[in-house]
Structure formats: C-alpha cells, structure tokens
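Take a look at this single chain, the form predicted on its own, given in structure tokens.
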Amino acid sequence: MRKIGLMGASIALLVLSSGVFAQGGCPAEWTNMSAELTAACNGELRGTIVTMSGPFTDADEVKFNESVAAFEEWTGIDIQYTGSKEFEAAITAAVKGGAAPDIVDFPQPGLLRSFVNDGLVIDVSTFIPAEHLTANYSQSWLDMAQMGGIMAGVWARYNGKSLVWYNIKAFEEAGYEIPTTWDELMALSDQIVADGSSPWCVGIESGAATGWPATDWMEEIMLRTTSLENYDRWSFPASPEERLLFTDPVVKNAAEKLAEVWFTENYVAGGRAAIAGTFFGDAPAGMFSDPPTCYMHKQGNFITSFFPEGLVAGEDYGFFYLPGIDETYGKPFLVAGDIYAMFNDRPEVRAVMDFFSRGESLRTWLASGGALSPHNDTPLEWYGSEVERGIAALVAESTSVRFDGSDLMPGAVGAGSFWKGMTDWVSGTVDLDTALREIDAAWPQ
C-alpha cells in the first residue's frame, strides 16, 4: 500500500484522539453502509488497489490524495489516482480500448452519460444502501445522478455559482442593503443609478471560450422563470424527441430577462457595448475602484482570486444568494462539480464508491479550502474557508440544485454555438431569435 506520511498519520491520530474512530478502523458515525464497505472497514480488503483517474493535477491532486489518505489507513485499501491535464481525451481513449480504470472523475456529466449508454457504467444504487443516499443527499443530487435509467454514480465536490459579490464598505456608505427578491434586487440596481453609478459589473471575454458567464447567467435565469423538468429537457434531454429548444418561448422568455438586467440603459459599467470586450476576471474590479463604478457581480465562488490582492472576506467583501424571480420556482442554487463513477465491479471498488458518498471523503479537503460538500453529513464547522462556510450554508437552504447546463449539453453547443450565439447577441452582431436559431442548429442530430 501506498504510504501515507506523515500527513496521513496525523490525519489517523486526530482521528482517534477526537473519539470518532470506530471499531475496524471506520468512523462510528458511518450508517447504512454497504457489505463490501463494512468488510473493509473490517480489515477484510487489506492489501487490495483501487485505480482512479480524472481531471485533478497539481494542487488539487495532492488535496484528492490527502483527502482518502486516512480511509487507506483505516482500511488498508490503495487508491492509485492519476490525473491528466487531457482529461477527456484520454479517458475516452481508456475506456474505448478496454482499460478503464476502477473509478472515474466526471468534471462534466455529458461525457459519463456516453458510456452509460453504451453499457459500461455499473449502477452504484444495487450495492449502496438505497436509505444512506436518500438521507446523506438532497433529491436533486439524486435526480442529476440518474442517467439511462440507472444511478450512474456519487457527487463529490462541487462549487457555487448563484452568487452576488459586492464591497460591503461601499454598501454600506452608500446605505444599500442586501436584497432578498429579484423585485429588491432591481429596486437596488434602479436606486444605483440614480445614485450617478452602474450596480452591475459584467464581462465574458475569455478568449476562445468567450460568452461562457452569459450561458451561466441564462442558466441562473432559466432556474428561476420555469421548471425543474423544462431546464432538464433544455440542458441535459433524455432523448431528442424531449428536448426544448432554444427557441421555445421558455428559453427566449429567459434571454429577455436577462436583457432587462444587461441591456438597460446604465445597468452594466460600460453598458452593453463592453460587456463581450471585457475579461471575466477584471470584470469585478470595478467594485472596488474608488469610487466604484459598478456594486454587484454575479459569479461562482473561484472568482475572487480575481480580487484585487490584500482584501479579506466578510470584511472587503460578500456575497449574496441571486434572488429568485418566481417563488412558484423555489431557491434554485446553479453549482458545478464531480460525480464519481464506477466501470470495474470488485468489493474494494465498492466501498471506496461507498466511501466517496460520506462527507469524510471530503474532510481534509474542506478544511484546507477549495471544495464545497454534498453530502448531508458535512457539518458546516469542517469548512476551513468563512467564505466557503457561507456558501455551503446558502446551498443547504436551497430549494433544489442544477448543475450548470452548458456543461451538460454536447460539447458542439455548450463549448461552442451557446457561447458564441449569446457573445454575438450581446454585442449586437445579431438579433436574439437569429441567436437562437443559430444555438440550436449545431446541436448533434
């Protein structure tokens, strides 16, 4: 087995001096567990390897690895994972020339589903306890784990994005409050430009993937203006025959909403004509010019290593849930993240699956920063980062949870005719229905 160090020891000594370590080696919170994750816990898979592959290298493959190092302690079972930078491609080349690994980390569902229909995916509902998964995850995790008819894997870390940044020191001289509704939220924006200033800060450049935080911001809208089922049918459809196009009035309705917001006249620093121009990353910093030229941007929770250096959260700056616009809709919350799946069917591999739908998996990872949790069991104090603690927090009130959409959609239109037919219809090249016809001609026939 792989050696831990001195990390892993410390991992398995606070462990057992926090009293949670039980009998076998597993901690004693662990319910609902199943056969092949009790034999481990037992010492019965001592000595066996379990390989993984998936997109985490540099940083975030020493936090995966320090992350599993204490349940290779407990269990003796070796996770080998190796991560690669070509991510997609190689898997598909693994898995196409019969050498899948154990276990597989999807960034993005749409690739996993490929081979769940092809019939290489086992279904992690027939050996994990139907009553662990329905009590550790929300329904909606379990709903975006289904593909094929099949629960096609375990959602591991994940990150935010249905937030509103803003400086809390211009807030509060300014005398703005946080708004609770989307009606608030414009109130707010109509009351900064009366004020002489803009209240949103917005830019999708980003190179060869410009336009990709206008498809996060149709996302976030079409949560909040229709159905669960439509923004299924729109981002990740079962069948062609299911899918509503882009230009269903349900999706043109949500490009019109976000118009109200991009379009109208001092909304945006720089007004629409500088939103396609203007780098994602720099987008924000006109919160923070003095004084500032914009109030709120909407972003995940990575954007503030886009932050000018030197400012401190919940003192610089917050965040903010976007409010919804219909209650009939609920707190919708846009995430994206991991579902880890399974292609080789052997007891270790089934409990370290196992294993992988505890809060556990995540602990050190948590604390260290950089993920956020799934699953039920994660109490907020695990969170080493306030910022992530909040937003962690923000999720559990959620009503439900999507994952972002172009990610789901074929690559041709999620990385492609989405992106581009939102930057042309912002920057005025065409008008929205053309940028909708034009979105949904590119997708796979």
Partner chain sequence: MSQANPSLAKDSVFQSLLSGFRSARGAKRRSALIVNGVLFLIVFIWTIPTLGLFISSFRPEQDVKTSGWWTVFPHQAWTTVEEARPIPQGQTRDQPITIEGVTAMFDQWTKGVQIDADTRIIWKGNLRTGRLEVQQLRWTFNPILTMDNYNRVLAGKEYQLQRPDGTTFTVQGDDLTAGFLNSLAVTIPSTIIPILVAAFAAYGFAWMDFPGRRALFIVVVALLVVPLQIALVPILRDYVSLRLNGTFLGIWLAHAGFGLPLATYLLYNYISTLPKEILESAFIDGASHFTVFVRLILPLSVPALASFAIFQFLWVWNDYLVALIFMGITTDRSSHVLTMRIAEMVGSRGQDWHLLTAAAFISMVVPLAVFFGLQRYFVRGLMAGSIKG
The other form holds:
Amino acid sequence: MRKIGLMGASIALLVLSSGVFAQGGCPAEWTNMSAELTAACNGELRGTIVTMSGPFTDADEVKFNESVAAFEEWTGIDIQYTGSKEFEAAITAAVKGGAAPDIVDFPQPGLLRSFVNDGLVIDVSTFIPAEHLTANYSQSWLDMAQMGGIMAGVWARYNGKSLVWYNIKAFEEAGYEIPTTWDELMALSDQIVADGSSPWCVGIESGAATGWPATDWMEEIMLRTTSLENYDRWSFPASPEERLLFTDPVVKNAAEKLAEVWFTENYVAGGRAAIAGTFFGDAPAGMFSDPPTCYMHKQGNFITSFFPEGLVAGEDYGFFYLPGIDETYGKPFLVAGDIYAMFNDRPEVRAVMDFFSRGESLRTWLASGGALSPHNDTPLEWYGSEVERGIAALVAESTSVRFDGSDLMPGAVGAGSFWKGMTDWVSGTVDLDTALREIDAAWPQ
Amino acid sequence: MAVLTEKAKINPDLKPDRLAVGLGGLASILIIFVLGFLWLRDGQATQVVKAFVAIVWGVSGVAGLYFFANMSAESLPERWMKRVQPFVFVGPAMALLGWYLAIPTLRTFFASLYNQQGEFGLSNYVAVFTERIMVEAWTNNILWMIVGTTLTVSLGLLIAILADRSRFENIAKSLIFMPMAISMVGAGVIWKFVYDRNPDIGLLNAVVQSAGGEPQAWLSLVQPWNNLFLIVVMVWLQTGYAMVLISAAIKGVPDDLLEAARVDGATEVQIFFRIIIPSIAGTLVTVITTVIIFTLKIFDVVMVMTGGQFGTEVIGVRFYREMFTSRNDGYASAIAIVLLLAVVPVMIYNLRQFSKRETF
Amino acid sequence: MSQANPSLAKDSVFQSLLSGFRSARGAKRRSALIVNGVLFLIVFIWTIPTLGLFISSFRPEQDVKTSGWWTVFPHQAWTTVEEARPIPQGQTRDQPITIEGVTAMFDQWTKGVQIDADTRIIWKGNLRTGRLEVQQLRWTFNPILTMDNYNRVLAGKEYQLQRPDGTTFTVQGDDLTAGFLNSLAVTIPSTIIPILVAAFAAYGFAWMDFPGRRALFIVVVALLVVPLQIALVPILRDYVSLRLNGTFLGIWLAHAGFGLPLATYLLYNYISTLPKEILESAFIDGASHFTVFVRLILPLSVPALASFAIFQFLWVWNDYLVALIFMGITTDRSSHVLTMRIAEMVGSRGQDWHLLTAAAFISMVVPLAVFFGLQRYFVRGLMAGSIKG
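Counterpart to the form predicted on its own, namely the form predicted together with its partner chain:
In what comes next, the whole complex appears, and the chain from above leads the way.
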C-alpha cells in the first residue's frame, strides 16, 4: 500500500520504534477486553493482516486509514481496507464465491441479515465480553445488531438524519425563526410561500439509487406519527406475521403527511418535477443562490460536502432538528450507519473487531469530521466540528433513536421496491395505493 | 499461390516421428504453461514485468499449443486427422467458453427452477412475464431493440458510406468513434450536461428555454419519451461500433466492380443499393445481430442514468437488481434464461445462414 | 500474391472518378459538397456532448456545478446595471404588481419582466425583503479556465485531516500512475489472447467440417446474450480454489472467456465471407488447414482482427465490474485498475463528480491511441489483391 510522503515515513519510523511502545501501547482506559485484544495489545499478533472491505472511498477511506493507524502501530496488525463503489454486488459475489474479506462494512444491515441467514457471519458475542458491549452501546444499537439469534457485528459509526439545513443569512434577512414544533414548521412554510418563495428544496434523483431521499422522509414521518413498535415491525419484523405492511393505514397516513409537504403548491421549489428530476446533491444549492429559491433542506449531515465551496458552518448555514408531529411519540432521531461484520475467524480478526467496538477506533475521524460515534466511551470533546458535536448532542437529547428503515429492510425492498415505489408515486406513474402495494409485493416471503 | 510454397503432402498413413514431435511439443508447452501460471500467480516481480512476461507467455504459449496440437493431428492417418483437426481449431475456444459461460448458464437454468422458498417449479417464469415491472421492462426492451438497433445500424451505415467518399474520412470516423472510448461514468456526466433539468447546466433545456419553452426533466418526467432519450445515449455510444465494422466491409467491396458500374453510367444511389449493400450484406447481418443483442442486454446506460426508475426499467437492470440487491437467485436466473430464449429467432436465422456454408 | 498498395488503390479510385466523370465534373463537385456537408453535420452533433465535457473539464468546480459550459463562449446575457432598487411594499403573490408602468404577477417578476427591448426588471428575494434589479442584455463570456481538475485527478487529491490533539495535517492521495499501469497490464493480454483463440475457432467453423459443428456454433451465438454477471460467482468460487483470485492471470482469462462469443462470432462472419476460390487453389497445391489459416487467412483478416482488437481493448479498459469482482475486494489499492480509481475518486457519496470531467478524458487517451494505431489496417484493396493474386 502506497502511503504517502511524510506521513508514510513517519509511520514507518513509528513502526520501527514501536518495540519500545508495544507493551501496553493500547489505551489504559480500555476495560473488559477480549482475550484476543489483550493479546494484540501485548504484541502477540504482530505481523498479521486483517482484510476489510466496504463502501468508503476517497476522503472517507483516508480518514478510516488514519483512524486505525494508531492501533496498527500499537499491535502490529495491518488492517488492509479496500473501498469500492457497487459495493453490494461486489460483496455479494465475494461472499458467495468464498472470497469474503475478514471484515465487511455494511451500511445496510438488511444485506448483512441475508448473509447471517445463510450462516456465513461469525457471532461477535462469542468473544467480545458482554459487559463491554452493554456498557459501550445503548440498547437500541445492540438490538439492531441482533440478527438471526446472533450478534452479527459491531456498530462502528453513524450519521444523523433528522436534520433540517438552512441558510442562516437568508433566515435573518427575512426574519424567520427556527421552528421547534411541526406546527411552527408548517406555519413557517406557509409564511415563506406567502412571501413569494418556496420553503423546501427536495431532490430524490440519485442514478441507480434514485428514490432513497424519499424513503428517508417517509421514515422520519413514520417515527413522528406512529409508535416505535410499529416502526420496528415495519422495518425489521421479528416474524413475517408481525410485519406492518406498507398498505397498512399507518404507513399510508405517513405518506399522506409527506404529500402535504411535498405536493402542496409552492412548498417545494420547482414542484413535483424538481423533486423527481433533481440530483439529491444538487438540491441544497437552491438555498445558497441569490436570491434563495428555497430556505430549508432535510438531509443527513454528509450533505454539507455538497454545499458550495467556502461556506462556513454556523455563519452561512446551520441546522435544526426536524420537529416531532405528535407529542405522544416524543423526539425521535433517525440515524444511518455502518455495522462491521466478521466473516473469517482468526485471533487478529477478533482483536480488530473488539477494537472497532471502542470509540478510540474513530478518534481521528471524529476530529477530522464526517462521522459520529455510537460508542458510549466517546466523549463529546473528541468531535472536531461544531456541527457533529451539535448532532451528537441532539441524539443525546432525543427520546428514541432509530435506524434508517430502508437500510434495515431486505435488499429487495429497502434498496429496491421502496425506492422505486416512492419514485413512481412522486413522478405520478402510479397512485399511492398501487405504489404501496408494489413495495409490499417485493418483500421476500 | 506464392505464399503456399511449403507443400505439406497429406499422407494417408500415420507418421510416428511427427506425432512424437507434436505430442512432445504439446507436453512441453503444457509444462511451460503451468510453470508460467505458477510464476504469474505467486511470483514477486513488478506488474510491468509480469504484464510483459504474460503477453509473451500467453500469446506464444497459445500459439505453440495450436502449432503442436496441429502437428500431432496432422501426423495421424488421414481418416483420423480429418476428425481430430477441427477440434484442434475450435477446441480451446470451446473449453474457455464452457468454463466461463456455458456451465454457469446451465447452473443458472437449474437455479431458475427454484423459487425463493426453495420450491421446484416454474413460478419464477410466471413472475417474469406477469409482474408489472417486468412487463414494463419487456416493453421497453422491445423499444430499445427496434429503435436502438435501427438508429445505430442505419447511422453507422450512413456515416461509413459518407466517410468512404470524403476527404475527411479519418477525422470524421475518429470523432464518431470517440464516445466508444469514454467510460460509462464519463458518459453519465456528459449526458447530465445535456439532459439536466436545470437550464443552467443541461444544454437541451437551455435550448428549449431560449426558444421560449419550459425546461423539462427529460429523463424522469417526460414519460414514456424518456426511454427514447436514453436510447439516444446508447446510439451515441454504439454507432462507432457499427461504423467500424461496416466501414471495414465497404473497404472490401472490389474497386473494379464499382468502376465497372460507374462506367456503365449507374448513379451513386444505384451503386449503393445494387452493389454496396449486397456486397456487405453479411457484415450487416453480423452488425444487426450483435446490436440487437446489445440492446437486449442493455444495462449500464439505464443503471447509471435512471437506475430503471421513471418507467425506464429494462431486463438487464432487473436481472442485476434481483441478483445482487434482492439476492433472489432463482428469479434472476429465470430472467437470464428468458433473455436467452428471446434471441432464439436471431439464432435460427444465423444457423440457417451457417448451414448453407460449404466447407472443406 | 501481390499485396495491393492501399494508397495506390485509393489513387486508382480517384483516377477512375476523374476519367469516368470528367464530363460531369460539376455534378461531382456538388455531390462531394453534399457528402461533406451531411458528414460534417452528423459529426458536429456527435461531438457536442463531448465538447461540453471537454470544456467543463477546464472549468472550476463551482462553475461546473452552477453554469452551462457554453457560457465560456461570448453570448448575450442579462447583466445587472442597477442594483438594490426598493420594492413596492405590501404586495401579495396573487395580485398583479405594477412597476414602471408594466403589470405582471409576482412569480413573473421574479423571473424578470422586460420593460423595453433590451431592459428588464427582475425581483430578487421575497415580497417583503427583496429588491429590484435593472438588467440589460450585454455580450459577455465566462472566461475562467483552470487545470485544477486535471491536477487533482492526475496528481491525487489532498485531504485535510485533524488529529485528536487538534493539530491538522494533510494526506496526499495517490496519483493515477499505478492505475494506468494496472489497466495496461490487464487490458493487453485480455485483448490478444481471445483474438488468437477466436480466430482459430472462427476458421474451424467457417471452413472445416466436423460432427457437432452446428450445435457448437449455436452455443456461441446463444452465449452472446448471456449476461456475464451470472458467471461471476461460480468463477470466483473456482478461482478461490485455484488461488487465482486477485491475480492478473485470473482477470485475463475471465476477460478472454467473456469476450470469446463476440470475438468468435465476428471473426467467423468475416472469415466465412473470404472467397472460396483462394482456399480451393491452396488446397489443390497441397496446403493443410493449418498452413492456409496461418499463411492466408490471418493476413487477409487483418481488418476484422483490428476491429475486434479495438472493441475488446476498450471494453476491457473501461470495464469496472469484472475488475472489481476479481481484483477489487481482495487486493489492496496498489493493484486497482484505472476505472476503479476513478470511481473511488468521486467520493463515497459522489460529491466530487465534477472530477469525472477530467478523469474521462485522461482515461480516454489510451483507447483512442489504440484506435488511431489500428485504424490504418482498415484499408481498401486487401481482398482485391488476394483475388487477382
């Protein structure tokens, strides 16, 4: 692996001199370590290689590599990460073809679940001490890692979704206040329309993945209009009988609520055509044009990488929590993230998996920005950017945290009919009932 | 025939010495193959060295394989030689095809008979023809096949003919060919700059707007015409293919034939229909066959531009999604098998042409 | 056999044109004009999309994402000549608004309303806090061109990171050299091997008689339509047991296997149309199939071999999926091919898609060079020479 000028040289130096630090190089705060992690920290696994694959590329890949560099130096285990586009196809072929890497990063737990059902995934609870897992993850994370009777992996990072981004200067100029309830949000939307503009920018076009931003909106509204039990039954039912169908009035109600925002005249800049025809990454640009064509954009925190160059968080743009609709359901927060699962059982792989269950594995990434840590042992001050610290605080304040439902669903729905059904409905190809029925039909029996 | 100075007299009897040399050569080539294979697999040289060795090893190894296998075959008594030699020629290709495509296709066929619950039957095939999305995909594929093939082949032919008569032949052909050299991700960006909904980015909408029209979301909301806009992308990419093959065929039309026709006072149009078209008919059939198959398999254009959404679903995208996203192998397999059945008419036509051939 | 000189052949066409049609010289010139005119039109339309990409590749990111590439050319655009004129207060969206004697709805004002031939007023911002701008049609162009995209693609991006202690550092991303070399190492053998194998098979199908000939030919045509995706998993499984996974050899064989149906079919169609008489006379002279193939058929098939070589080369060069499956998952970045490196470059979410403008041209250079290199084999007269010979 070609690693890069000065950095490379300094790493090489550190590795050479690491004999000095090897003993007890791991942080002293680590407790409840698995036998393999302890062995690794004692330098007993020096020289081993752990292969890893996932969808991080480019900057994310660099941040990942830098984040594990310290651990590699302490233990002498080389973590070789390969990121790819078309990740689903690649990993499906690799696993079925018997060439699975040691650790795979799944941004879609639904895909992981299908491998668990095939009996290919190693149960991490067999070697990571239960005390550590329960201490370092909140219960909802552990629940979501529980698949087919095993602990299918460890949650390694996440992104916040329930965020509405806005142009601070435009808000100030027009005298708009940040809404804290759904009614205020709708009142603000009406105000913006009356003022002659459009409150929202929405774009769901994303090439092969067209439709996914629409599923995010559906999930947000589901969380705000029905119980968590229903959301769980909808997104990852424990049994087929329990499943909440898309044709259920609860889901249809959420879609109709969504239609109130998306299809009300002048609510979305460019109307229905713009929703269907705008690349999701281009959608927020309208907030920053002169004059702004819209004032608000709901999207996960990664969207800031699509904002025009040179904008500063806190000065040019800010975010607020997408308010709840029905008080009964509190302040839910929607997240998405990456679960790392293990396909080959060797001591060094176990040690690395245990490492990923600790906040330390994200430290440089958190400082550099672009990820949030699901680990309880991550203090807020590790975050390098105000935005992410703010999101982490919002998550901490929320009454419940739920994972992106479409990522939990089986691939046929979550990365297939759900995207397609929403897109067909938005673009007017089919009516809502047909769309919901067709989404349901794709659910594997 | 000046080239054929070597008079390899065909001997009706077995020639043991030649057979020994042939088989010995074959054996040593196989050993070299295995050694090279091991070295290339496990050797430590840099990629550049390996690539260079591989080119020499692969090409000369394959050539040597044919040479010695043929020598062995030719040393056999004539009756046996006639039986064995054809397999020396087609055998290696068939072996590779068998490993890489034919056996996987057979497995696919068996997989297609099991549905997701593991029940044996034709339920996957029923679904392939009845689901709304599949019906949409079939309809679109027929559109792709008819419009896409017609445009690609006729434009390829037109350009090849025009270029053949133009002083600017090379530059014109290169520019038409250029899209073929562009990777699909690059092509995706190129056509974003044409079709984008925003008239500040999409050229088509900029033109429409300056003509006083409303900008359109060409690929998403202009249904069902968005399929045609996607087909345009394919035609733009693939016309170079048709042009190269047809152009090569036109170069093969004997000059004296054309001269004679011109002397007889034939017009250019007559020459085109009476001489050029019949002379290149074989190539045209080839091009049409392969372009029909391209359009049936069409995948990347649709996947990159719309992902099969907005009523642009095609068989290739459905297959890919069932295979890798839904992980519904049986269903994906059934789609692949039906695709295979869809080309039966093309196969029959080709077989008929094939059977007319005289051989030696 | 006398190999006809292509340039001579071309000259003889010219000669015949001149001598045969001296009387109709004017008509000839007109027809040449029509030929070149139509050709130019088609080529022009064909090139516009690529031209757009080419120009975009030299534009800064912000320009690429906010304005059309054609704005680099001089064009007439509405240019603000007077800013920040106050708006009439107390207006609503559903009532017409009169400004400077012109009445229009608010939504029209925000798009700009012409008050005379070359002046318009545009309402910027909302009904309460907006402003009016007076704009005139002016000639303008957008001249900022830069090599930034090419630099970032070729030399690698720079990533700003922060250490836990708050200090920042820069990581220099990989350049494209390794990607280029890997792509060449994958593509050249993947092009030559299937051509050689397919040419033998094509000759066998075209001129040899053997049992099972029809059935095997049908298999070849049928496999043309089989999506290669069905083979990925079984082949990967074989590769794992042969320890071929992640090796160049594995990917060469895979590309050879997947390219064979088309190679065999195309070459068969060419080789089978060669005049029977040439082969007949060779066989009468006592030549064997092997000699005929090597000495006669291969040289005559150069145009077909060259065409297929071009196609196979650029399909393999631009392939992403096969490389990803057989090289991508289990090997580190140092053995990734160009297409993979380019796909990775746009970022996990595709936020840097503007870099694809430059990357597309960089990756196009090699296939285009191959095209130019092999184009000289598409010449008239090969066949003519062989018949006369």
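Positions refer to the first chain, counted from 1. Computed from a prediction, not measured in an experiment: that's the story for all the values here. Throughout, rigid core stands for the largest set of C-alpha atoms superposing within 1.5 Å between the two forms.
Engineer: How about residue 58 - superposed on the rigid core, does its CA move between these two forms by 2 Å or more?
Structural biologist: Shift at residue 58: 2 Å or more after core fit.
Engineer: 2 Å or more on the CA of residue 376 between these two forms, with the rigid core superposed, yes or no?
Structural biologist: Yes; that C-alpha moves by at least 2 Å between these two forms.
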